[in-house]
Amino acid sequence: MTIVSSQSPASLWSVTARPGPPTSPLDGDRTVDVAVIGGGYAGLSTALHVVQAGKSVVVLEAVDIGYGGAGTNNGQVIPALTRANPEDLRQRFGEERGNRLARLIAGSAAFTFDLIRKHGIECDAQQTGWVQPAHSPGRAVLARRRYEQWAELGADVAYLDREQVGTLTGAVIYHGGLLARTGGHVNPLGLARGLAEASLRAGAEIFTKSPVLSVAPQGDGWRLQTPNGAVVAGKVVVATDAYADALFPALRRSIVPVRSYQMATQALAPEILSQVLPLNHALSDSHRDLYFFHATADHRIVTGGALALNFQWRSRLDRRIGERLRRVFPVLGDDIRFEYQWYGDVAITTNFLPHFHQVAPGIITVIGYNGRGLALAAAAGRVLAQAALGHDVNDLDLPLTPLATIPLQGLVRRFSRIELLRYRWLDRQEVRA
């Protein structure tokens, strides 16, 4: 089951993305070899995965395609993660299975977009690039580091200086940074629906409106019961991320759920948008309080943020973004507005890392993508389909890692609202530095 939090206003991508394929509820019973909890990225591709294996999968959604962070999300295809660099994966999983992760998210968006080609799904996407600018000259520092990690590793990345960034972008604060050239972005919740579409042409089946219950053993596999039926798999992968409940409680303790807000500009004239990301680049820099914008087919600029409390949280955004808008892109003068405005949740690790875990005997989950949740839950579902298909779990592309639950994650994950205040104090005093 999953949990169904506030629902979020309609977001620009509900009205633009393509209709997705008709599904209903599971009425009945089935038997197949894999059950997949989750109509998300991670979820879409195991259950495509799979049955093109020629395995019989089922997935069931306890909402919509591209309910949650799948269709809720910025759209960015960022091959990187949030914080940890090749040297941080090795340090931590041993030189060849740190470079084996490093490999797979280097080559994540890449995955993403020959997925997107491959099916013919339609969902606006762009393949011109990532760039992660740097707010400071210390951070522009790190970005040459992180641009020779990755480089090293064979990722198709440059260095970008000052001049080469503000080129770009059209962006005029920032100090240099890292372009991934296998980066973009796509309309989100239209990729979700595409890969839906994608895995029922494979043979697979989607039920929605169909929350599972509980999971029970059942003979050498597993018992999904739902509202109106329930499915027998021998194999079973949860693809929620940070819409997991108490199916498995210590799955949802491992993770804080952090709210993240979209918003979408007016329709913008073609002379400034030529200024502003004019070659139609993604963009999420290195602010801790992250900054991060791309355009859309419809001429838009669709950006966000973090608030500390969520309450009037439209017209303290409208200001809080607007100001920041203006800031990185000068040209757009005082007549921005935003017209759409909605948010959804992103899974936070205490490491920052995605975690590759067996919940029970053929039970398997990635959790924890931190905002880096589209390329990466693509290609992470390709994992998961090798795993449910029998591949050895230690022998993975994701390390296989212990679930733990985070101590105190109630109160954790009430204070990690007043930690984006610490993340601004210190991006101020980097800039100031």
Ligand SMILES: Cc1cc2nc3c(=O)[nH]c(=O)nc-3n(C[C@H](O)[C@H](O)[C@H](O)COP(=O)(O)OP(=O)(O)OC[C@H]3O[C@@H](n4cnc5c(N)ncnc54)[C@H](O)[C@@H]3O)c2cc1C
Second form
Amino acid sequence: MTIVSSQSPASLWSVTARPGPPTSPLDGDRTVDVAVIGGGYAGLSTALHVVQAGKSVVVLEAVDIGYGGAGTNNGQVIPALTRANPEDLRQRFGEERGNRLARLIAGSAAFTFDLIRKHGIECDAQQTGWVQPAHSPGRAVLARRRYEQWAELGADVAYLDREQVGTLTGAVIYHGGLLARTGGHVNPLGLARGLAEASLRAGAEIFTKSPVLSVAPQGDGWRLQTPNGAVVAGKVVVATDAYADALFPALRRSIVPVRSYQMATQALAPEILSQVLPLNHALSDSHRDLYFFHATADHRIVTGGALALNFQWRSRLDRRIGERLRRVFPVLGDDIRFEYQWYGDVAITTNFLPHFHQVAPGIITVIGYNGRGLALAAAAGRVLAQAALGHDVNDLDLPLTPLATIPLQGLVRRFSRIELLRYRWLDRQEVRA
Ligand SMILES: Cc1cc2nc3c(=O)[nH]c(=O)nc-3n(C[C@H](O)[C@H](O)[C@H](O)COP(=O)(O)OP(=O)(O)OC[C@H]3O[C@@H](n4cnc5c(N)ncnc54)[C@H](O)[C@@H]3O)c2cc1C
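One more: the block was the form predicted alone; return the form predicted together with the named molecule.
Below is the entire complex, every chain and molecule, led by the chain shown above.
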């Protein structure tokens, strides 16, 4: 078993999230209705929705709850995709299927916060809104169009002009932007652990340090082999996203895993923090080389970024992201230090859309959230559960698409770093235009 990312240094979340429920490796054999591979949001939400429907379910996680994106991400609860708007989805999937997918996305943040409230998950959840400010006048025009499309669909969104975005965020570089009121932020590892607890309470079984090594047909279903035991299940849900390993090589080659670095400042004084995102919004802007920030329950700013090369990543990020923070929020001055730095892998698809596939009869997956998988993977879990419970896979909120590998994926993976340099250049051109 190969996990894509090398072991990340300890995240802020690993120190601040409530401990997860006790779990252990699978030992011996089990027969269940549904087996889930991967203990992130998608896998745990699938398990919760399957067991709530009265069926038996086992989650097999290679390392630990939230080992992947779920435990390492920035914590922004975002009801939108990175690029596509409802019109793009309608063009691609047709009027009815496009609108269904757009509504799933628009509703995903509210869905996630409702899940948190319903199951009493303690993860510093703040449904204070998500802002996507525009880094250039041209991007502000696009933000207005974006707003119109999501508003037409019934999403709780607003367009912010330059002054409003400044007042709302305390940031000084933006030209306008989109506000999604149902968004916000959470302690992401806390959410994963809370979902695990809720699933266990409802009757699911979760085994950690239990990598699935092979999946082979058995009877009408599948046999999933782990080092010390096996699960036989009628349906299998693969929820491994960027951490997809050699288990399904085609799945792994259908995405490009891209490393994203995360950082947390020291705790800031209240008089400073009251001027940085004063209403506690989550912010991720329109730069291709994304700027993203939000405050934590312990008064830090969590942010981060991407690097074209990994060498000396800590000191290079300190400089690059420190300078960025001071430019966006000058009130922070020179007194910023980063006390935590960590990383995780984001699954990127060639069309920047999440993909719903049937890997083999009875084996389904959603992969490729393109850095927008906190709320969406939780919501996708419900769709995956519906599929595992026997709903027609061709009539769900996520349109089923054929699994296609990326030609020369290994090379594309290497070149994705160079693509970052092009993104930065394009970002600068837009600001100058
Ligand atoms: C650094 C970073 C920052 C991000 N920031 C945000 C953000 O702010 N907002 C947002 O919306 N999204 C963000 N994302 C994306 C989001 O975290 C992911 O899309 C989301 O976690 C996907 O959830 P998942 O359950 O599908 O997969 P994951 O949470 O990645 O879980 C996959 C799990 O599968 C397990 N696994 C893999 N192979 C096997 C196997 N053979 N057997 C058993 N288990 C296996 C892995 O160990 C892992 O735990 C970010 C991602 C990263 C990495």
